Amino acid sequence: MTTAPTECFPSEEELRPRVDPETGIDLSLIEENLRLTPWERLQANADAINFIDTARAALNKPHAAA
């Protein structure tokens, strides 16, 4: 079995995502979404009302007995 050197993956301080100390809010998530343009955010929005009303039907739906 091989495994792969330890330079080749991020240390876990680069893999922690900046954090207001403030209000505590993860900016890293932000400023992820800040590099989108105004219709990928939109797309991405609706990707996850998509979702959501995906897992509510789900959730409607009737399962069968056990």
The other form holds:
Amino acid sequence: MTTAPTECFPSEEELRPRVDPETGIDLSLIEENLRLTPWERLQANADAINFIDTARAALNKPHAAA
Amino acid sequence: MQQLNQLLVRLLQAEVEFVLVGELAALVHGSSLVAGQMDICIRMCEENLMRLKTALADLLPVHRSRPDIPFVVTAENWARFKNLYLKTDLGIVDCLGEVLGVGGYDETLSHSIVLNLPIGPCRILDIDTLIKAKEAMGHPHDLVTVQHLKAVRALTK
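Beyond the form predicted on its own, can we have the form predicted in complex with its partner chain?
Entire complex below, previous chain first.
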């Protein structure tokens, strides 16, 4: 595995998503949403809800044997 | 399985008069909060409630706090409904006769904009009025949405 030289690699602060200092809201998530069309936002929400439902259902199932 | 976008298709196809409000409207405006249900402000008249009934007919709609009671609207009972809190096979839809901080259907409609979705035009509360409505509700989760909407507004100015 290769890694970038330390001096070229951005600092953790530079890599951190932009956050509103007052509210703590991750503005990069909102910017990402704003790049989508309204219909794409609705579809992404449906996908998220379905993922949550699937994950919750999995939580309620007994763990599979190793 | 929740499919709020398919629920929206049903409402538009049945020509229900409504304005999208609440968390789903916030999400459409750009909020990054997940919306688990649909809130709409609808014209509470017999004709429109009959359209709603048609839209939801095969989705087993029930009153969500009393799932043993199916959503049935008739010429005799429609006038008793001020708000409807429904659960369907495609997800939850709360149908409000008025929006706190805004007013009834006509007032809400006058503060709406048209979204041209691939499934057809859909009315949604404008962002400034949605902020006002959420502030009027004032619950902690509403105020979180207000913060998101204000961030969206600042980023899109």
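Residue numbers count along the first chain shown, from 1. Keep in mind that this is a model prediction, so the values were computed, not measured. We call the rigid core whatever largest set of C-alpha positions still superposes within 1.5 Å between the two forms.
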Worksheet item: R56: with the rigid core matched between these two forms, does its Cα shift 2 Å or more?
Response: yes
